[in-house]
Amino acid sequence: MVKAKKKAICVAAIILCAAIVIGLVSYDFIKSSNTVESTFLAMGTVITTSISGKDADAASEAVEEALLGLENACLSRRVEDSDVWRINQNSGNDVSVSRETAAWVGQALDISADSDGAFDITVGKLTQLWNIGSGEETVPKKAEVKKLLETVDYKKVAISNTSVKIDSEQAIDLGAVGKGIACDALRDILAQFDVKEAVVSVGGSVLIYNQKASVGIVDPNNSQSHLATVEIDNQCISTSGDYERFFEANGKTYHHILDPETGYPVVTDLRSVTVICDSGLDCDALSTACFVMGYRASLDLLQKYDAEAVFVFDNNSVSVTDGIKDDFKLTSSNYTVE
C-alpha cells in the first residue's frame, strides 16, 4: 500500500511542475489581470511562479503541490522509496516505477545515445563521493575516482514496460534533469487551467508559457547580473556553468559537473551553455551535454534535437546559434560575440 501510495503521489506530481535557474536566469514578465505570484522551497532550491488566468490561483496551489512531491515521490536518490532511491538500492534488479519515472529514464537515456556519453545518467557513485554542494566536500583520493568511474555506463541501464533495471554496481541520478522534467510536467497541468499566460522559475531551468519572454543569461564572472538576453516564445531553457555549484582545495576550484569520462569535473574553454527548445529535460540534459562535449562538438546535437544555444566562453566571448540569433542581445560591454 505504501508504494502504491507512492506511485500515485508520483503520477499527481508529474502532471505539473516548473523550472527556471534563480541566479542562473531571471525573466521579463508582463502581467495581466488576476496574475498569482508565489515563492517556495523545493527540489532543493527556490522555486517562483507567476501565473495568470481566470484560474490562476487554483494552479498556483496545484504547481506548488506537486513540485513538493515529485522530488519524493519519483526523483530524489536520498528520499526513502522515490523511484530513483529504490532503482539504486535495488540494482541488478527490476523494479517497478511510475510510467512517468520509466519514461524519464529512457528520454535520458536517449540522450546519453546521442551524446556518446557525454551526459550519462550513471553517475550517480562518482557524484556522492565529490559531493559537490554539501559544504563538506573534499577531493577525492585517484583511486576512488577509478574504482568508480567503472560504474558508469548507460547502456547497462534496462527498461522494459515501467521497470527500470541497473547494474549491480550502479546508481543513477536524476539531478541533472529533475528541473527539466518539472518543466514538462507543469506545462500539462498549466493546460488543464483557465491560464492565460505564465513563468515558472526552478533551480536552472525556465518554462515560458504561452507568450514571448526576454530572458537573462548569468553572467558567470558576476551571478548577480547578466550578460545577455534571449527572447523565447513557449519553450524551456536551462543553463549548465561553472559557478553553480563549486569548491576550492589546495589553490584549485572544482566545479559540480563531472565528465563521465574522466570522473572529474570537466576540463573546458566554457564557463556556461544555455539551451532551449520544446522541452524541458531535452534542455537540461543538453546544457549537460554540450558543456561536456563542448562547442563544436555540440553543434549537431543540438540540430538533432531542434535546439538553440548560447555558448559562453572563458575569454569572455559568447558564440549564438544561428536560430537565435536575432533574439539575442548582448548587455555587458565585457564580453563579444563571436
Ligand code: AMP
Second form
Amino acid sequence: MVKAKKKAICVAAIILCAAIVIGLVSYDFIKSSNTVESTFLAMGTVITTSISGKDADAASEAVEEALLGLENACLSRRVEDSDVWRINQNSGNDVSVSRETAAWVGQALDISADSDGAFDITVGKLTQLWNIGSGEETVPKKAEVKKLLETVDYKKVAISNTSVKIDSEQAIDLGAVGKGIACDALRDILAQFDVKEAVVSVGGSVLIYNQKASVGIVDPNNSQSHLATVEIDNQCISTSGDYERFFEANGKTYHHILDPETGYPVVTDLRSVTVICDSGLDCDALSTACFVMGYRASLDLLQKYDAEAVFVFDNNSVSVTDGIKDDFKLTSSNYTVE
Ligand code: AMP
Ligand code: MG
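Next, give the form predicted together with the ligand, keeping in mind that what was shown is the form predicted alone.
What follows is the whole complex; the chain from before opens it.
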C-alpha cells in the first residue's frame, strides 16, 4: 500500500517536471518566434518595423528611440543643436561633432568624389532656396540659383577626426543619405538584442536584417502601387524618384533631386533608381547619384560599390543590373523589362 503511494508520488513528480520543462521550452519557442510590428513618424517620414525574436519588444522600442535620437542629435538641418545644424550655423569654422557624424560625412564625400559631384551634400543652400516638399514652393529667380550654385563644392568640406568644417558660404544637406544612415544605425542596434530577423522601412530606404524578403518597387505613375518586386537577402535597398517630392508651377513639374551643375531639378529620362547593397548609406547616396548621372554613366559607379540597381525610365521601360536579374520580378503589365 505504502509502496503504491510512493510510486504515485513519483509519477506525479515526473509529470510535474515534464510539464515545467515543456512549459519553458514552449515559452522559449513563443518568445523566439514573437514578432512585433510598429508604424510611427520619424525623420520626416513613415517608419514601419517588423522585428522577430526573443527581444523583439525591447528591440522595437530601442529602434524608435534611436531614430528620434539620430534626427535630433545628428542629421536634421532644422533641429537646433543637431550636428548638421551646428555645422551650417558655424560655416567657415571647425565644428566638433559625434564620431559617427564625422564618419558619415566622410563616407558621403567619398561618393561625391566617385560620382564626380553628381551627389553632393553641399547643395544645402540650393535645397533651402527651392524648399521642395514644404508646400510653399515657388520657382526661384535664375540669378538666385546661379549665385547659390557657386556654393556647391564638396571639395571645400574638411574633416579632421571628429570635426567638420564647410566653407563660409556653404550649407550641407544630408537628406539624400539620412534614411540610409538610419538603416545602418538600426542594424547595429538590432545586433545588440536577441533578434532573429527584421525588416525596417525608413521612407525610401529598407533594411532587411538576417533574412530574405521581397521588397516592392514603387510605380512612379501610381505611388500607391508597385511595378516590381526584388528579393533581398540581408542587405539594404534605397529608391530615389521624381515622384517622391515635387511641385507644379506654370504647367511644369519640379522634382527634388537637383543637378549640382545647373542648380535645377535634373533633366533625365529616368523616373526612379533603386539601389541594393550592404551599406544603407551607400545605397541611399548611390540612388541619388545614379538618378543625376543617368543609366549608362551609373554602371561603373555601381560596380565600384558592389551594388545592384533597377532603373525605371519615363517610357515605362525598366533596366535591371545583371547581379539581380534572377531576384527581380515585374508585377505590372504597364512596364517592360529591357
Ligand atoms: P533622395 O530621395 O535620397 O534621392 O534624396 C533627395 C534629397 O537630397 C533632396 O530632397 C535634397 O534634400 C537632397 N538633394 C537633392 N539633390 C541632391 C544631390 N544632387 N546631391 C545630394 N543631395 C541632393
Ligand atoms: Mg538617396
